[in-house]
Structure formats: structure tokens, C-alpha cells
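First comes one chain, alone, set out as C-alpha cells in the form predicted on its own.
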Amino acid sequence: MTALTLAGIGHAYLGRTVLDNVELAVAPGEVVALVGASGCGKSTLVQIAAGIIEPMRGRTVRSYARQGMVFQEPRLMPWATAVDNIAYPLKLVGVPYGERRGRARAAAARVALAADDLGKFPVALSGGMRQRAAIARALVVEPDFVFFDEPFTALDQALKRRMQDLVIEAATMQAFAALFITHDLIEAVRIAHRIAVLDLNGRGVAGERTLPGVPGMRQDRDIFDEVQSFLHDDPLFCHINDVDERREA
């Protein structure tokens, strides 16, 4: 049983072709975390994946209920106050305005965003409590999928660090399925069972590495070396610091 199936996965744009034939599939509870090459299509990726664009060819499989999604940027409304953006996914859906007030709070405190701060409006946060918003927002509506377009890439290693807990105590403590878009080798190895690398011109997923332990449980040590062995010793990932800057303009 999979909580995801990408099958045969095509798109373009403009007439040029940035994905190809993806096929992959996520089970219910593993976190796959999805690397490749700058400009290889990884976030059409997952945007098709998670329905907000259709594919030109192929087909998705969605076999859960409740989907979140956590994007690039935080993509907050700058009108509304931290605790009404965590609550917003609630309120497309009918939810009552007393219920999504406190389903937004303990939201928020399982990502640790202080109760003082849920009053203010996105522009008197930090990046951190930004993005910690962000991940309550996903969380809210309890998801058992949940979609990570390379949410922390602008952050700092510190606050990198303390985000990427956060994915892993959230999706340990409700046991959500995710597809997690990164570049970045170490944050895959932290917080992922799986890895995929999506071919450097979006050709399919061109392999994959099912990662040894339990996210949260594996020392910085054996991931600096995990990192070291794919990026030294694994033709898969050879490809995995190139740059495409036609396909990034």
C-alpha cells in the first residue's frame, strides 16, 4: 500500500520539457526526501504531487485524507495575525471560528511558537517564527501527507538545525507521509527514510538510497559520513551540485 504513486509523471513549459516519466511512490509514515541537480524540476514536482499544478502526462495517486503543505517562503498573509494564518486551512473548510482558534494554538505549540507571539502580524516575527507559522499551518489540519517544497533553505544552519527537528518530532508524533524537496545532502540524510535523486534533466527519478536507522535517532557523525560515501563513492548522486542556470532563470 502507498499513501503517494507518481506514475509516468510529464510536464513542460513553453514547450520545453522539465519532467519526464517520474514514477515514485510514497508508503504511509516514510518520509522521502527528494534530491537533485538546480533546475532539475524537483518543485514542479511537488506541486504536482500535491495537485497545485496538473501534469501534461501521467497520473497521481493520492491514498490519504488530509494533505498539508509547507512552501519555499512562508507565505503568511501579512494582514492577518500569526494565530488567524495558522487557522486559515480551517476556515476554507467551515471549521468554526472557536474550534480553529484553539486547534491553531496547539498547533503552534507543537512547533513551539510562543503563545505571545501568535497575536502578531507576519512582519513583527522572525524567519523563525515565520517558518515555524508556516509548519503550524500544515499541521492544523492534521494531515497524514505532508509536502516540503525546500521550505528552510534560507535560513541559517542554527535555525536550519532547530526547523529540521521539528519535521522529524512532528512527523514521529503524528505519523504523517512526506515528500520533502531539498538540495541540501545532510538535511535529506536527518530527516528522511528514503532518497530519491530526480535525473539532472528531470528524467525520471534516476535512483534510489533507503537510508540506514530512524530519523532523530542518527548521530552527526554517521551523517556527515553518509553524506561523504554518496557524494564520493555513489555515481547517483555525482550530479547532485550541478546548476542548470537556463532552467533556474
Contents of the next structure:
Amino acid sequence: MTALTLAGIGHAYLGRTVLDNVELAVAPGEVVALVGASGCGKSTLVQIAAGIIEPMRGRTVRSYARQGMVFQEPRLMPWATAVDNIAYPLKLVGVPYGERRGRARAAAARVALAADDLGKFPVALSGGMRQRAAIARALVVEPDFVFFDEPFTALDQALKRRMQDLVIEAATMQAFAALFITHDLIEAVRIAHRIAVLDLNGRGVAGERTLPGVPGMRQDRDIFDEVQSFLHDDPLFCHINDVDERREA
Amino acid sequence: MTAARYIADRLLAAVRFLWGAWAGLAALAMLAALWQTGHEAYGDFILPAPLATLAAAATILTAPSNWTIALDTVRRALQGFAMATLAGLTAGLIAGYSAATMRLARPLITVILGVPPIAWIVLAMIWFGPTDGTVLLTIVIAAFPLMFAGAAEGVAGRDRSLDDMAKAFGAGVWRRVTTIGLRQVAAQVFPATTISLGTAFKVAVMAELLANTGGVGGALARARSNLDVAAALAWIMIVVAALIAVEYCVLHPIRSAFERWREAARPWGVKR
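Just the form predicted on its own so far, so send over the form predicted in complex with the partner chain.
Next comes the full complex, and the chain you just saw is listed first.
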């Protein structure tokens, strides 16, 4: 029983292969962090998994009911207020105006977005508030699968931790499965049940490590030790900090 | 936002808008001052004084038959503008979303723009005679490319990352166009709308004058044959006043409601 299965996924931009033969399965309620060097095709893979891009090869099987997604940038509609932005996915499925506003308020409360910020336009919100709104927008549909595409890369350290805690808490409470793209190993170890490492050239998943313990219950000390041992002793992670500038926009 | 808060917000915007009219009045007063200087240099026959022109316009508007003339022009201009806007937006949206259509349409637009408006009037006069059709066709031909380009540019320049976002939340093509695409096109189209409205009024008067179909253009032709400069200037003033009325009473309020979020980016300082 899996929530999401990627089978033999391959993709190319203008004839240049970025992904080939990627196999990945995510169980219901499981948070999988997908890490990999910069430019190895992580973003493309999550966009394929979420149905934004059609893969050139392979199959995506989605056996969940509702999905949400958080992008690297907040991607809020500048002309709509925060609450209307959060309610947008509900509008798409035809939830009546009053009800979707109520549910958007509830979702905003869950990510600690202040009630008097809800009437503001995105331009008037701080970077952290915008990303909170984007997370609330993903949670408002009560998803059983959420895609995260390096959502906290642009935030500062303290804010990043707060956001990670938010995600861990929401994932525990709402019991959704997630595919979380990141190149930050500490983030991956904090949030996920399992880490999958994408091959340096996008040629499949190079390997996987199941993490001990439960996200949210791990001590900072253990997280640090885990990351250090991955970086120094585990050959799977030796290319993780290699920088390759052939990143796709 | 609650309804009461929304109404209060819009009222505040209206007050701010009216307050902004002082700047407009100052600009008009400056124009009047220049005009007065010209009048004093060249005399009554070449350039009647602005106040005299204003008085002449007021006299013209006391006669109900003259109201009919002015409203005829306004009606034609608005009709032509509406037709050009509808056609231009539809064609522009299609061309924006379909690259093949765009490639076919661009040379055609260049051709339309390349034919001088006066040539279109001659053709329209032959096809329609001295009727509304001549005026409307000329307006549509003149204003259509503006609206087309505005809409097509709006689609081409839209933020595609928002499209992806909508797609991730399950929006189909049609929903993406209605909830994300059109909204972004609107921001691009508004400047084109004001220009094409102005064009519609100008072309309406020109076509009326040349095709002899009455309206303000007809009145101008009459003023010219009588060498009545005051009447000519007065009619021009009436047309410009009508254009300003339509633009500031209809277009600008719509635009400001659409661009409330831009105001939010400027919490203080000079508002538009």
C-alpha cells in the first residue's frame, strides 16, 4: 500500500536528460525527504510527482485523495488578500465563499498567521508571513499528500526552524504523507521518516536511509550526530554538497 | 474583509481620488493660462479667449438639438470602443495563449496599422455611405490593434509560476485562465483601454467630419465653413469634456478597484 509511486520516471529538457529511471514509493502518512546535489533534478522530479509536468517516460501512481503543495517562493496571487490566497484551492473545488473563508481562517490559525494579517495583500506581509500563508494554502484542503519544493531555502535560520516545526506538527496532526525536497541535510533529518538521495546526474535514486525515531521527537544533539555521520562515514552522501550550476529555472 | 470594511475602503479611495482632482485642475488652469497668452498675442479671430470659448460652449449646450449632436458622437465613440475592446480582447487572448495564432496575427496587425486611418475612412464611406457604419468601422480599425496588443502582451508576460501553483492544486486549463490568467491580463489591458477610448473619440469626430454624418464632426465642419473659430473651439471643448467624464467616471474607478493591492504596496506617500 503506497500513497505515491514513481515508476521509471525519466525527463529531458530540449534533449538534455535531467532524470532517468527514478523509482520512489511513499507510504501513507510517511514523510520522505528527497535530497541531492544542486541541479540534480530534484525540482523537476517533484513537479512531475505533483502533476505540474508530464514526464517523458515512466508512470506516476497517486493513490491519495487530495494534494497540497508548497513552493520555494510563496507564489501568492498579488491581487488577492492573504485569506483569499489561502482559500484559493477550495475555490477551485467549488466550496462556497463563506465556508471557504472559515476554513482558510482555521488553516491560518494552524500556522500561526495572525488574524489581522489575513486581510492584507501579500505585498504588505513579511517573507515569513507569506510562506506561512503558502503553507496554510497547502493545508486548507486537508490533504493526505503534500509536496514541498525546497520551501524554506530563502528563510533565515530561526524562521526556518519555526517553519519546520510547523510542518512536523501539521504532518503529525493531519497524518499526511509528504515528499519534501531539500538540499539541507539537517532539515531532512529533522522532518522526515526516510531520506532518499537522488543521483548526482538524476540517474535514479542512489540510495535511501530510514531515520531512527519519529520526526518532532528527535533531539538536536542526535540530529547533529546523524548528519555528521552521514556526511563523513556514508558514501551515499559524499556528493550532497557538490555544486553544479546546471540548475533548471 | 467584511462588506462594511470594503465599502469604507472604497469610499476612502473615492475621496482620495477626488482630492487628486486638484492636481488635474491645476494642469488645466495652466493650459488655460497659455491659451489666454495666445489669445492676447493673436487676437479674437485666430484664438478666442478661454472664457469666451467656455461661454460659447455653454450657449451651445443650452439648445437641446446640440445635446443630440454631442450625444450622437459620444454614443458612436462608445459603441465603437466597446466593439473594438471586445474583439481586441478576444483575439488578443487567443493569440496570447496560442503561439501559432500569434505568429499568424502579428503581420496582419502590422498591415492594419500600416494602412493610414484616412484610407479606412474613404473605404468605409464607399462601403457604408454617410451612416454610423462608417464611423464605427473606422473606430474599430483604429482601436482594435491597441487592445489586441495589450491583451496578447498581458498573456505572454503573465507569471507562469502562478499557473504551476494552480496546476498543483488541481486547476484545469479553463480554471487557470479564469482565476489566474485574466486577472494578470487585466493589469496590462487597462493602459491600452484608456488610450483606445481616447482614440475612439478622436476618430469618431474625424470620421463624422469627413463622412458628413452629423455629430460633433458635422458641427465642426459647419463652424469651419462659417469661419466660426469660437464655435469650433467650443465643440472641441465639449468632446474633450465628454472623454474626460467617461474616462474618470467609468474607467478609472474600475481600474482602481482592480489594483487595490498596488495601493497596499504604498502605505503612505503620493497616491496615483
